[in-house]
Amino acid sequence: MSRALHTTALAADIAAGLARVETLFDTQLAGEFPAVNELCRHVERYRGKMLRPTMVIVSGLAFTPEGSALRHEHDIVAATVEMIHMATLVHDDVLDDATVRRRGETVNFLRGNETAVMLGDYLISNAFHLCSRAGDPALNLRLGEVTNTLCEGELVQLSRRHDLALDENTYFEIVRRKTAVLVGASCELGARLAGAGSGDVAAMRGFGERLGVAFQIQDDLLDLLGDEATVGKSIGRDLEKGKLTLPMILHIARTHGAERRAALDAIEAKDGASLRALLARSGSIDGARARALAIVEEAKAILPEARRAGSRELLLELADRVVARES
């Protein structure tokens, strides 16, 4: 275990938070319909990484002296990110097909499509009613822009579904949109609620932005590679959605004539065996590895200095285990 992590004080603020969120998450979703309750029971298991709210409050803790704790605004705020997050997973189940999640049934599967969108509706909706709980229009301002610009990368990746002219550029502003955007939105909100300065907060953005393409960039790649058993969910869904990842982007700019001719073959006929033997022997699954990592060090190098001892520590550890991770 990290130095960090054996911060006793820092740890168990960090824990208390995480417990005081799901204790609002759930407290939000609660209603009178044992229907509709027994859905928001399902899709707690969802919780897996906890990555967003953890930023918010490890990003609040950074900016707040010692010995002081954090705003029941990081609280709202941690939920309110999660709650929108989950809203995206069980949208993404019903886009893709997806019959797994978090090594359960999704909701798609178990109720239908008509079910799954409109509880990702409901999810959406709760976010934002939580978030007006903290009486700030700020901050439902700016998880409303987000919102929009994860909506945004979806529909643009909808749009260049089967494309197999998509460039580098096109790819990393999607993931950007659908999935950056987020993270860096619960890492700058938790600074700000922490009175850190502007400089301080624009930094915090960028990291954690960082941090969600990399997470892309790794999901992408344990969809293309992994087993279900270990990653939790299905997989392959990428290539059966005609959805180009990196690797397969970085395969089609770098090879040529029989080579390339091949790979898009194997994307077209959705035949994974064959592309991740092709994009292996061309370096490609390498080099969007180390484009991830190379991502991650980028956000290390631009975290700012921290107030609270060790948090500073723990976020740099939370981002290289964003490509360590095999789930």
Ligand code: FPP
Contents of the next structure:
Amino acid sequence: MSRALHTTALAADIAAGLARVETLFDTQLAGEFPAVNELCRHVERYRGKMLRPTMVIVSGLAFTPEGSALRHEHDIVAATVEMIHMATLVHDDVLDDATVRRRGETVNFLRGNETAVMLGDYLISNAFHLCSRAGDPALNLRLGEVTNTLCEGELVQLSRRHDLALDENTYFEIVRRKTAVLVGASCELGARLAGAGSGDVAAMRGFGERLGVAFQIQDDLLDLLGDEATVGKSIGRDLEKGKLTLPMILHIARTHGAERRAALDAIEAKDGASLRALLARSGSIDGARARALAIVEEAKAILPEARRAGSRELLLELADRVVARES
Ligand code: FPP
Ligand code: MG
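Rather than the form predicted alone that you just supplied, could I have the structure of the form predicted in complex with the ligand?
To see the whole picture, the full complex is given below, headed by that same chain.
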């Protein structure tokens, strides 16, 4: 088969996989109460890039021999990781007092925090119910570890809000936990379910975790620099909620005297315009971008060889897109 035909066949398998995942997701959440269904349909509109299910499917296809299909367990895990992600977003918007998500209103804005907290609980409960249908306790165990880690990341972040002494190591520890482990597990489980060897499974986890870290750095840059219309969600939340992100941490670490003091004052005063100017001048915004790009390069360097033609190239392309995105 030519390279173009390989690519077309792979794209068709991915599109078919994602369509099955959407159906599984929607079917799992279809219940008997219109009030609950309406909320679930609202969250289904948050579906955007489907990064995590895409990673499960492409990582699965990468280790599936040419001509063989993905397993039903791939679809279940892909829908589960997306549902976990949705649950965390609904809760995250409560924590961040966010009003806009994926160009629509957040659940907390529309219905209040009580409904949003309960809906997030309903989604996380359904995620593990759905995963249990695969009949493989190892999947529930692994994803349970992931959600534990994710909550720890958020709790550590909460405990360090408004802490101007937050250092780079702690920032990366928070980001690894709150964002990267779920992307890492998506790649890992996709490969593991396709029968990849333990070395390749571990490499896929490392690849995904690095992409997750780079994704969050880009997310933090968009929160600092982007506008709501382009990004499609509430921005400026990090400054508002006292969350120090990488450009701020780099500036504080690399400047002294008045330059450093001015940034600390801007953070405390939640003065985004002054802070952006200071961070740009000290090279801290470019510094954070460079770190994200370097982490993507690290991810690409450890990506193992794949069985399915075209899949490795696609994973490399997805890696670049994580930091090139504007929304
Ligand atoms: C996005 O942060 C937030 C996360 C990646 C994780 C949020 C996790 C929780 C709130 C814990 C809830 C856990 C469960 C299991 C339901 P962000 O605010 O930087 O991203 P944003 O710009 O998309 O809002
Ligand atoms: Mg948020």
